[in-house]
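The chain below stands alone and is given as structure tokens, in the form predicted on its own.
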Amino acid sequence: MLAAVQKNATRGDPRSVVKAIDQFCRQKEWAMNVGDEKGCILDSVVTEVNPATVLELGTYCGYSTVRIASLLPSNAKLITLEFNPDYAAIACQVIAWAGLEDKVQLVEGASGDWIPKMKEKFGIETFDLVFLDHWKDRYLPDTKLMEECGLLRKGSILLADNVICPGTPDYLEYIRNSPRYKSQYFKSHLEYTKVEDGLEKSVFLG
């Protein structure tokens, strides 16, 4: 995938990086990016929120990182967490090829270890937007951890990928029934397929 980006994308042009990855995943090898269809939903949420502080849980190859960072204002901060060091190494190069390394702080390690350190390590008070796209069984515990650590403010947005396929039933049950959130489901398809999937957008009410 990295080779495809370096061969087909223009250095410093985030949209060409996204296009090169989409092309690679449709024609050569499927990959677990958010993908082009759900990516458009992600883009619209980022544009609507216009966040100054963003947390992405699960960087993978940096595809959604590039999509998000390319839409952020110049003073915004995007922290992206990736557990797998091999993925992190590729993502660093993809983000750099897109010319977005100044906006992105890629952190290697487990979300459960890093979430409690966000304020101390990065000077973050609260996140305007959180994109959940890591291990599905971590969506709920990490959301509760962010609540406990005071990283969500009234109006913070959680956007969760893959809530139908492979699915996050415990997270959906919590987020849809908690009086602390107002949720909306965006029906879509699993990246680069016709299998139903979707994104859940949840506004933290305080």
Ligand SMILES: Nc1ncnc2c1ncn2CCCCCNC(=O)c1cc(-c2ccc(F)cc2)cc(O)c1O
Second form
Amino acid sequence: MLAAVQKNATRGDPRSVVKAIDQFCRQKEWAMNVGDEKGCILDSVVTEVNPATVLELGTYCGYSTVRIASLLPSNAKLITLEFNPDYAAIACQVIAWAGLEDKVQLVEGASGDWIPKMKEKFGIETFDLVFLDHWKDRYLPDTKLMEECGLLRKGSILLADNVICPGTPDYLEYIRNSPRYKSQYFKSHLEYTKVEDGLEKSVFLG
Ligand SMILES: Nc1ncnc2c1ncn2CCCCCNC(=O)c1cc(-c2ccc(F)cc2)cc(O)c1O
Ligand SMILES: [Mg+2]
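And the form predicted together with the ligand, for comparison with the form predicted on its own?
Following is the full complex, with the preceding chain placed first.
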């Protein structure tokens, strides 16, 4: 995938990096990027929220990191957490190829360990937008952890990938029934396939 980016994408051009990855995943080898269809929904939410602070849980190869960072205002900050060091190493190069390293802080480690340290380590008060795309059984515990750590403010947006496939039933149950959130489901398809999947967008009400 990285070779395809370096071969087919233009340095400093995030859209060409996104296109090269999508082409590779459609033609050569499926990969678990959010993909072009759900990626358009992600883009519209990022544009609507226009966030100054973004947390991404699950960087993988940096595809959604590049999509998000390319839409951020100049002073905005995106912190992205990746557990797998091999994925992190690739993502770092993909983000650099897109020329977005100044907007992105890639952190290696487990979300459960890093979320409680966000304020002290990165001087973050609250996140305007959180993109959940990591272990599906970590969406709920990490959301509760972000609440407890005071990382969400009235109006913070959570956008969760894969709520249908592979699925995050406990997270959906919680977020759709909690009086502290207003949720909306965006029906789509699993990246590069015809299988149903979707994004759940939730506003924290405080
Ligand atoms: N900072 C952190 N803390 C904790 N865990 C962390 C982490 N950083 C990373 N991880 C570990 C996440 C590993 C990847 C998570 N994503 C997925 O597992 C995922 C799977 C599919 C999929 C669907 C149908 C299939 F047939 C097969 C696979 C699709 C997707 O869009 C997915 O996002
Ligand atoms: Mg995903």
